[in-house]
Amino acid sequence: MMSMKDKTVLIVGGSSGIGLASAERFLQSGASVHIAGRSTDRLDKASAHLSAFGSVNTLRLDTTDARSVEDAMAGLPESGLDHLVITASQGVHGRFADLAIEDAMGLFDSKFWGPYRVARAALPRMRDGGSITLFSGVLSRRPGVNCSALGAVNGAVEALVRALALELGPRLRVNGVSPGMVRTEAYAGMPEEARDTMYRETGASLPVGRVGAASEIAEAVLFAAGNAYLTGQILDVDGGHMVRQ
């Protein structure tokens, strides 16, 4: 496992799903980890879960609220951050003709402007040689029906990754992770039978024959943060979604 000894990491969205799995990986690799999220209850539960791997600091942070972001940054150690990972976002689906523009705008506020806001606020606290990792998704380059807004915001995130890698280098590296379908709490609101059917049918369409696990995406996050020669890249961790029939 890649060593993160003496490194400090902030994971925004670290209280659940891929963010929580990433926090586990960073702790296992020796990093000092801070997790941030909107829900105090989720943060407390995540902290209790992560105690098996090490101690974490929790920060309440709403990426859509500039004051909340600034307050959270003030709660970070004066010594600074080595790596910033932003997984927090929401998903909105719907036909282009039917989806309310306000809902599409809310999606951009969460998945594009939220990470933009956090990354900008964190810049003064980032140590030289550090990294920023953002999240897009397979719909950026492989569109799906009823997903035009989500595909567009993923594409915007990927454009931001490349632009920031150029602008912030060589002091910082910037990369993106683009997951395929992953078993996480993001689908907890679906009826169990419908969710299992979705996982089974989507998995059957992929070259690997199944959907992903959060821990598998976390491995890519650790790689993006730790590889000092990687920047401006989008890591597709999607089970072969980009090449499926």
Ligand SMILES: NC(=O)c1ccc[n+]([C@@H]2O[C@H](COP(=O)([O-])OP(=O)(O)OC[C@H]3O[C@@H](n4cnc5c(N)ncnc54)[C@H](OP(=O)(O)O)[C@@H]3O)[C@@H](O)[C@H]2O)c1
Contents of the next structure:
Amino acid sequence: MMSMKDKTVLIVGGSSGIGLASAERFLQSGASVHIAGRSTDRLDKASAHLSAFGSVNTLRLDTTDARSVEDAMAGLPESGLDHLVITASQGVHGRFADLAIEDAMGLFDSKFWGPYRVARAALPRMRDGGSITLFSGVLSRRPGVNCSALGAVNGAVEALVRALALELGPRLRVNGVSPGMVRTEAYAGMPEEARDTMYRETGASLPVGRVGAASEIAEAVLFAAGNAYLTGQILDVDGGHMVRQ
Ligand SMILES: NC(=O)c1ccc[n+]([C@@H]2O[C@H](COP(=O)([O-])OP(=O)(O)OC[C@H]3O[C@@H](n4cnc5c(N)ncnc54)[C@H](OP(=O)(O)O)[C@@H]3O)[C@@H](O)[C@H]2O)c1
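Let's compare: the form predicted on its own is above, so bring in the form predicted in complex with the ligand.
Whole complex next, starting from this chain.
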């Protein structure tokens, strides 16, 4: 496993799903890990889960609130951050004709402007040679019905990744991870039966024959943070979604 000894990592969205799995991997690789999210309860539960791998510092932060982001950054170590990973977002689905424009704009607040704001606020604290990893998703390049806003916001994140890689290099590297469907708490609000059907049917449509696990995406996050020759890239970790029929 790649060593992250002496590296400091902030995972915004680290209290759940892919962010939590990434925190686990970074701890296993020897990094000092900070996780951030809105709910103190979720952060406490994540911290208790992660205690099997090491101790984490938790930060309460809402990416859509500039003040809360600035306050959280002030709570980071003076010595700085090596790697910033931002998984935090909420999904919004709906037919183009029906989805309220305010909801579509809220999605951009959460999934584009949130990470944009966090990355900007963290910049002065990032150590030379560090990295930023943002999250998009398969809908950027393989659209889905009722997912136009989600596809568009993923595309915006990917464009931001490429532009920041150019602008922030060589001091920092910037990459994106684009997951396919992964079993996480993001789908916790769905009725169990509908969720299982969605996992089964989506999985059956993929070359790998199943949906993904958060730990499989976390492997890519560690790779993006650790590979010093990788920047401006979107890593598709999607079970073959891009090539499915
Ligand atoms: N799971 C999938 O199938 C899938 C597919 C494609 C792309 N993705 C992308 O992968 C990323 C991670 O998804 P996931 O499935 O791991 O999600 P998840 O399990 O729902 O976790 C989201 C995390 O972000 C935090 N968060 C949400 N909104 C926030 C905000 N405004 N400020 C601060 N923290 C916030 C949540 O904690 P609080 O609620 O406590 O704030 C939680 O820790 C997302 O960008 C998602 O769009 C996921």
